[in-house]
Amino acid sequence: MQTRYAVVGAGLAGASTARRLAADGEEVTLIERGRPADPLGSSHGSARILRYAYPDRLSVELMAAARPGWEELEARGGRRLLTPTGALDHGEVRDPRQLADVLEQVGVEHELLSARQAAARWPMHSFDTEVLWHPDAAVLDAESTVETMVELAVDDGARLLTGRQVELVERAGSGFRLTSADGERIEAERVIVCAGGWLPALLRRLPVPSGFLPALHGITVRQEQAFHFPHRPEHREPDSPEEQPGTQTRWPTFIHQSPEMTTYGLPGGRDADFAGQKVAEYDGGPVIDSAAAQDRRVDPENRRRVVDFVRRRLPGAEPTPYAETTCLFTTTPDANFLMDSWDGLTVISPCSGHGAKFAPLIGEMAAGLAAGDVARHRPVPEAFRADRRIG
């Protein structure tokens, strides 16, 4: 089989780069090891957070610059992929009064708290800083984005193949063939690879330049823990979101910070059965070599951490989960996505725990980028390349 563009990874990234590159007119084929948003890969599910808060200026305008392409997205795929929640920041080290900063350089509309006044609108948690509110915060459904976005881009001429793991990507000729694990050879002129938490493996078979990879070689994949959490009666959402289209949440995101951890949450949509917030840790899972190595097991040390932050700081939420999950993040050392090319082979990996949001601008990045054209595309960021200094 021949193609112009391989796209090796069908979620969120893969996705959507492979739906650019089908709306403008380029033969592409979109290879997947499993099913598009595989469970066994980090695009899954129906619950991410889409935030504007970054302490840095470049996150926040590419966040403003996301937004007109779910929008986008919704309206062409016919289907609802965002519900409005808004979103908190706060916590001894999140420092909201500098995101806020940060925020008004963009012009988000935002309001910083007083823990006093955060309270008296949110009682379901318990602050112990200044809070952080922005209004146009949302839970993303990322298996129902990425169905869309493989929609659309079949619709558009690109062809998908499913239950192909790549194995191996070479030189061949001026382009490039790549082998799966059962032998089937597929031959590009370009590819781009959007693994995620496969890319480590995938690496060491890639023709990269040797002495070029500071940020490839420090990527690491853990296997991230969620926990769902009951709402207490008095603090139910009175209906579930899907039966509110359009409608904000009784329950925003947020993000707490603190010296001792991270901890994140959101409205768990299908997930948990619109029954209640989804809590994690962030970077609080083991390191595994790759996604090939998970074992889906629960931390009960992580369990443990988690369960106590909901019983200290989320009084809406009973402190005993009634479900709970594994997932992966692929985190660079900054980070910072990774985004580059080299002679007709790009590696894209909107990773670090905090890609899904950018999903539409990650597709119109990439296609740039492996197209080598920035007149019709946002280039990609100097940030995001590969033999950008690190530390």
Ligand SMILES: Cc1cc2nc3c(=O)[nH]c(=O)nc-3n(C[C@H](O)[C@H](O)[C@H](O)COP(=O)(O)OP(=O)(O)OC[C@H]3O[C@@H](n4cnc5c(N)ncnc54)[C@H](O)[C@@H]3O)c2cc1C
The other form holds:
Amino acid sequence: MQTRYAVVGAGLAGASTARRLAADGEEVTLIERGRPADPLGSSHGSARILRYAYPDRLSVELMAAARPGWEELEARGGRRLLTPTGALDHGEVRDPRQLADVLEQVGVEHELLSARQAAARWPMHSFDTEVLWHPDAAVLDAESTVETMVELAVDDGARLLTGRQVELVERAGSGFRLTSADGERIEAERVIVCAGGWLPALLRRLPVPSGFLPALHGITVRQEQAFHFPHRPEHREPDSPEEQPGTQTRWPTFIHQSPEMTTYGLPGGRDADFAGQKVAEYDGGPVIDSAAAQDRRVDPENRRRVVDFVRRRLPGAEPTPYAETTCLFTTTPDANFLMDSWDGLTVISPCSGHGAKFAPLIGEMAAGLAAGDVARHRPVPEAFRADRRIG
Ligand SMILES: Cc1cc2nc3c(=O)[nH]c(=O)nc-3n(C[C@H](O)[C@H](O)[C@H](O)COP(=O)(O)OP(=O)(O)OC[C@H]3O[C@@H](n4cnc5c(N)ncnc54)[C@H](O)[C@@H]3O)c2cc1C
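Could you please show the structure of the form predicted together with this ligand, as a counterpart to the form predicted on its own just displayed?
Time for the whole complex; same chain goes first.
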């Protein structure tokens, strides 16, 4: 089989890249070892935070640039992907005032509140510092987003191959040969690898120039864990978002950062019957050798830490999880994404546990990088290059 572009991996990154290339009229084959938004990857399930609050201006600007892509995706796909929630940031290390300064510079609507003002508005939380609120935050449905992007790509002529694990990518003539586990071969002019947590194990079977490998080997993979806590009766959402599409939830998303831990939470959505708040410790799961080493077991110590947080900081939730899950986190040492290209081979990893919200923009940047056409697409920031200085 021959193709102009082969995209490896149909998570948010690969689906978005294939969708963009197909929309540009390119011939694309999207190859996935399992199925789109695979349950073993990072893009499954119904709930990820879409927020603007970041301590650096670049991330806030990228989020602002990504947002129109979400609206376009919802309109083109005819499916609701975002639930408006607004977001809270608090805790001594989170530094809400500094985050507010950056939102102000970029022109994102926000309010900085005292702990007492915030407690009056969100009694389901307990605050011990100033609190940043920004109303344009939302929860995004990761799995429906992948499905929508793949459907649109296929409508525009992309070929989707599922159950096909790429084992080796070699240079062949002026292009590449991809060999999968079942021995099938695909000849491609250009290859974009969006393999998520499988990337570190795949690296030695990609023709990446050796000078870049030390940087790429800095990527770690974690088995992150998340817990769903029921709302107390007086703090329940009045209607499920399915009954009231587009209305803002009563419970906002949040990030709390203390010297001990970083904790985030969001309405869990369809994954847990719209009945509670999903709460997790950022980078709280164990580091594993590779995606294949996942055992999907929840660490009792991590559960204890998150339950303790809910007891102290979320009085509107019962501190007993009614559901729990694990998920794959891919992390770079500086928490920035990885997007680079070497003579027709492009590697994309919107990792470090915060890539979902940028998904439409990631595909656009990846398509431009792979096509060598930055005039039509937003260029990839230097901060995402593999040879950047980290630390
Ligand atoms: C618990 C959790 C919470 C998160 N919360 C947030 C959040 O609140 N906000 C936010 O913005 N982001 C969040 N993220 C991060 C976000 O979900 C990820 O950045 C994003 O899903 C990464 O997508 P990906 O396409 O790079 O990887 P993946 O979704 O893992 O996709 C990679 C795909 O490649 C396939 N694949 C791998 N190897 C091969 C191969 N050799 N051949 C063929 N196919 C292959 C895999 O099966 C998989 O489907 C969270 C992630 C997790 C795990």
